[in-house]
Structure formats: C-alpha cells, structure tokens
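In structure tokens, the next block holds one chain alone, the form predicted on its own.
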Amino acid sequence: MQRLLLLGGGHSHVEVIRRFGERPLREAAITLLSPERHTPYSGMLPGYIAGHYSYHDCHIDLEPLCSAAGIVFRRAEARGIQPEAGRVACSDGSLADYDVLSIDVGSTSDVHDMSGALEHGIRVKPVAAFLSAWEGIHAALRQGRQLSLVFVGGGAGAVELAAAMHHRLAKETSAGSARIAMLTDTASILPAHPARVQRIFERVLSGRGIKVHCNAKVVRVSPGRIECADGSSVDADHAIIATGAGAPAWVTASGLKADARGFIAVNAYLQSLSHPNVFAAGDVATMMDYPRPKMGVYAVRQGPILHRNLLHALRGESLRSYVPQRTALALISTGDKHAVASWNGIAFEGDWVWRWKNRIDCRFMATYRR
C-alpha cells in the first residue's frame, strides 16, 4: 500500500483533508504529521487579537477533520527530510516513511541580518509560540504593568497587529499602560499596496498615538533594546518580529531544490524541481514559473489542484498544471470593526467592509467544522 504524508497543517492540506474526506482514498495510507492540533487561520488572527474571536472561532481541529477522513493524526514536529530515502526525521526521535510527500508547513518570520532576533525578539510566526507570547503580555498589561511593543516590519500583518493590540488593551488596560510603535526599512508602511490604502493607515497609526519609524532597518535586538542600521535605537521591552516571510531552516537544509531565500522550488504541479514524488504549497514554496505573494489567499486556492495531483501520484496518473491568479482582494482590518479592501489599484474602506471580510472568514471556516 502507498504511503502518502502531509506534513503540516496548512491551509492547502485542510482542503486536501477535506475532500479526501468527502471521497475517502482506500488504496493509501495517509499521515497527517502537525506539531499543532488545532491550525490557525490567518485571516482572523488579527481579530482574536482585537477581541472580537475566541480561540477556536479562529483554529481549525485538525483531529476530527482527519478522523472524519480516515487519515492518521501524528502530533509531532519534523526536524529534516531524507528526500533520497523518503524518510521524515520528527521532534520526538522517531521516522515517518513516506512514498508521496507534501510539505504545507508555512513560513517563519524572516529574521535575516538581524542579530538577536531569535533570542530576545516574538516572532508572529510561528503562530502558536506568538499567541503564548502574547498572552502573557497581555495579562501583565491587564495587571497594571506599563510596557513599550515594539513591532518591526511595516506589512500588512504587523500593521494589522499593531492596530488590534491597540484596540483590545485600549478597552481592557488604563490609558498608557502600553506604548506601541513601529520600525520599518522600507520608506513606508504598507510598500505592496497602492498609496491610499497608506495613507488609511497612516492616518489610522497616527490617530491611536501608534508612532511609525520608515527607514528603519533593524540590525540587532537585545533585551529592552532594538538598534537600527543608521546607529539610532528604540527602547523595548518586548519587540515583536512582523516582517515578511522566511524560509524554514529544517526545509532549506532537505536537499530538496530551492528558490534564492530557501522556498521549496516547485512547477505548475505544485511538484517539487528535484524530487518528483514530493509537493509542496502555500508559504513554504514558490512556483518558479508563477511567482505570488506569500498570502493565505494564494495557499487556500492551491488546496484543490494539490489534492488532485497527490492522488494522481498516488495512482501512477498524470498530473494536472495551474495557474494561479494575477492579483488577490486584500481585506485589512485596523483594530476595531472597520477594514479596508484593495483591488487592483482601487481601495475603500468602512465597517461593512469589516462585515464582509467576516462573513468570508466564518464561511471559509464553517467549511473545515461539517
């Protein structure tokens, strides 16, 4: 019998889940390998930050959703890939075999060129150890402790962030009990969306007393203290790491071809360049010939043809190419219920875009609970 392995909980492999769920695959043994049971769902995460979702509004159970499949739910967190043997070391010493391998991890925060970083800085992902992080902060806040939050990067996720943190701690804490501010290397906030979505936020930012520094490129982060490049530095007793996505070590040190920051390589099969019994999808891989964002969005639409060509590998079958699409509806909220939207150039913002971002959040989530 094959051997197929997901590894990750990610949300191209919650889709492959599921629709392996709706036709079950009887001639394969299926393993999900996740360190998580329950696997975020990035869009509302900001909005469990804010207050306005509980924990399991915004996670998916992985267990049932494979139950329901009749896949084998492993809770462990892999440490390499033999890609010659077919072989996934894990966090717990032992080795999961595999026959088709599909790899849907995520991403980390990209800490390059930043000394201290993985010491003394919160990095956003991987998501689970920041929500522990940020827990605690939380409830030191709440306890009357007064603290500077310091987030680096100037994206929509720490931008995002930085706006619902305001948002919860300004209801629940006392008036300056938290300091929030920005660092960005770029010459401003947002650098991938058009300029009125900047001007949005620079206008929301400013208004919560949220202070932005552009041009800023950290180089170091040591305790209670973020240095930049330009020798000026910023007290900080917690700096919280948004910047764009990085490649995960473990990954980049497999053997399995990459791109030039360490994603796995792979072809409009979502098939990896150098070993073509494993696959890979959402922020852990590029597509070479179709280069995308690292959005949630671009991951949730690779689940169907992800699917389809594992069980295609599976059978000896030939596999299915796609294309995905040019641009994506950015839906960012900023903190409170009100959010703005971007299409190809054109931006508006409202509480009912707020409404609507929500109820494509809890439809996409009511989809992975049947």
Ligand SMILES: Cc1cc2nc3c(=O)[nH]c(=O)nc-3n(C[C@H](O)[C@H](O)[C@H](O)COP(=O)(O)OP(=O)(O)OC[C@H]3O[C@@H](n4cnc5c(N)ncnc54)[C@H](O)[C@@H]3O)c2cc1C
Given for the second form:
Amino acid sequence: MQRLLLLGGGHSHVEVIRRFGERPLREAAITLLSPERHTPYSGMLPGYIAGHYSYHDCHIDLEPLCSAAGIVFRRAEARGIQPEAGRVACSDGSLADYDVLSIDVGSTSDVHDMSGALEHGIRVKPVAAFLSAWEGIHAALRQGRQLSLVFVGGGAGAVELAAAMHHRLAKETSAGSARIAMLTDTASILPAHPARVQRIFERVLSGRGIKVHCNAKVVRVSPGRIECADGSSVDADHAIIATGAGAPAWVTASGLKADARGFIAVNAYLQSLSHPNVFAAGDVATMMDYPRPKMGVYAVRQGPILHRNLLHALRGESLRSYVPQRTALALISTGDKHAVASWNGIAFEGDWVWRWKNRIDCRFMATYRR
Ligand SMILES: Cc1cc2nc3c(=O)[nH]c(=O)nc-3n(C[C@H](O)[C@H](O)[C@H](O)COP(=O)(O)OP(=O)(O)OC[C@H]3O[C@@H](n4cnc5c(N)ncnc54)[C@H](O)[C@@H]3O)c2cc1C
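What I would like now is the form predicted in complex with this ligand, since the data block earlier showed the form predicted on its own; can you produce it?
Then the entire complex follows, led off by the chain already shown.
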C-alpha cells in the first residue's frame, strides 16, 4: 500500500483532510505529522488577542478531523526532509517514510539581517510559541507590571495585533501600564495597501497612543533594546517580530528546489520542481509561474487542488494545473470590532465590515469542526 505523508496541518491540509473524510481513500495509508493537535486560523488570531474569541474558536482540532478521514494523526515536528530516501526526520528522533509527500507547514517571521531576533524577540510565527509568550505578557501586565511592547514590522499582521493588544490591555490593565510602538523599514505602514487604508490605520494607531517609526530598519535585537540601521535605538521590554513570511530553515536545507528566498518552488500542479513525488502549498511554497503574497487566503484556495493532485499522484493519473486568483480581499481589524476592507486599490471601513469578516471566519471554522 502506498504511503502519503502530510506535513503540517496548515490551511491547505485541513481541506485535504476534510475531503479525504468525505471519500476515504482505501488504496493508501495517510499520516499527518503536526507538532500541535490544534492548528491556528490566523484570520481570527487578532480577535483572540483582543478578547473576542476563545482559543477553541480560532483553532482547528486536527485529531477528530483526521480520525473521520481514517488518517493517522502523529504528534511530531518535522526537522528535515531526505527526498532521495523518501523520509522525514522528526525532532523526537523518529523517522517517517513516504511514497508521496505533501508539505503545508507555513512560514516563520522573517528575521534575516536582524541579529538577536531569534534569541531575544518574540516571533508572531510559529503561532503556538507566540501565544504562550503573549499569555505571559498579559499576565504580567494584569499583575501591575509596566512594559513596553515594540512591534517590528508594519504590515497587516503587525497593525492588527498591535491594535488588538491595545484594545485588550485598555480594558484589563491600568492606564499607561503598556506602551506599544511599531518600527517599520518602509516609508509608511501597510505598504501593500492603498493610501486610504494606510491613513485609516495611522489614525487608529495614533489615536491609541501607538507610536509608529517609519524608515526604521531593525538590525539588532538585544535584551531591552532594539537597534536600527541608522544608529538609532528604542527601548523595548518585548520585541514582537511581525515581519513578513520567511522560509523555515530546515525546509530550505532539505534539498528540494527552492526560490530565491528559500521557499519550496512548485509548478502549477503544486508539485516540487525537483522531486515529482513531493507537493507543497500555502506559505511554504512558491508557485514559480504565479507568485503571490504569502496569505492564508491563497493557502485556503489551494486546498481542493492539492487534494485532487495528491489523489491523482497516488493513482498514477495525470495532474490538474491551477492558476491562483490575482488579487485577494483583505479584511483588517482595528481591535474594537471594527475593520477595514482593502481590495484592488479600494478601501472601506465600518463595524459592519468586522461583522462581515466575523461571519466569513466563523463559517470557515465551522467547516472543520467535528
Ligand atoms: C496576525 C496575523 C493575521 C493574519 N491574518 C490573515 C488574514 O486575515 N488573511 C490572510 O489571508 N492571511 C492572514 N495572515 C497570513 C496567514 O497567517 C498565512 O498566510 C497562513 O497561515 C498560511 O497558511 P499555511 O497553510 O501556509 O500555514 P499555517 O496556517 O501557518 O499552518 C502551518 C501548520 O504547520 C504546522 N507546522 C509548522 N512547523 C511544522 C513542522 N516542522 N512539522 C510539522 N508541522 C509543522 C503548524 O503547527 C501549523 O499547524 C495573517 C498572519 C498573521 C501573523
């Protein structure tokens, strides 16, 4: 019997698993490797930080999802891929063999050219480690500590999380106990979004006393301090690294053909350019003919295609190609059940935008609840 190994319970793989649950596959043994039983849905993460959602509202439980599909759930963290041997090495020393491999392990916050960030910063990705660091900060502030929290990065994830933390802390801690700031190496926050979205968030952040430093390229993070390329520095009890997506180092080192940034290079079948029995989707993969931003919405859309091509690969049938959509709607929340929609150069905001986002997110999560 052929062995299909799924690495990571990311946004594409949860759909692959759900579809195998609808029509279980008899001719292959499928295993999912994941370090956590619960995989986060990043769209609701800022809402969790803000206090609008519980942990279970914004996490998918992989175990029942796998069990409904006859897939073996194995709690383990992949640490290396040996594509020539058809084998994955795990952090607990165990090995997992495969005939067909599918990788959806996401990305990590990009810290290249930033010394000390791994040791002294709190990276937003992987999410599980970030959430446990946040619990510690939250508890310390509630006990009356005074802390400065400085975000490194000025994209959608950074502004949403900063606004969400401010909202939560303003309700639950005494005034002034947390000072939040943001450093970004770009000329303005949210550089990938229209000017109107940038202005809205400049207004939101300054209205809450969150100071934004633009053109501030962080080069070094050390305990209590963040240093920039121009020689300036900022005091920070916690440096929260919310930069863009970076490729996990162990993936880049695996010997699979990669793009210039170390992400797995795949074709329009989501198949590795160097190893035809390896597939990859989500942030960890770059479709070389159709590069797109690293966003969950693309990972979600790749799920059904990945499922179909894994099935066809196992059966020796021809694969189907896929062209991702050119643009994606971004719904960026401001922490207080208000959100801004950004799509194709157009922007609008309102409490109703947050309710719309909430409906989309809750519907998505309900699909994977067992
Ligand atoms: C705060 C924040 C908000 C965001 N909001 C949005 C949004 O609203 N819309 C949007 O489109 N994008 C959003 N994004 C981007 C989005 O998070 C990513 O693009 C998306 O999560 C990528 O999905 P994925 O399937 O590649 O991997 P992920 O969803 O990151 O899942 C990866 C999975 O792999 C597992 N894994 C990791 N390492 C290993 C390993 N070594 N072995 C085995 N398993 C492993 C993880 O535990 C996890 O379960 C946001 C990002 C952040 C930080």
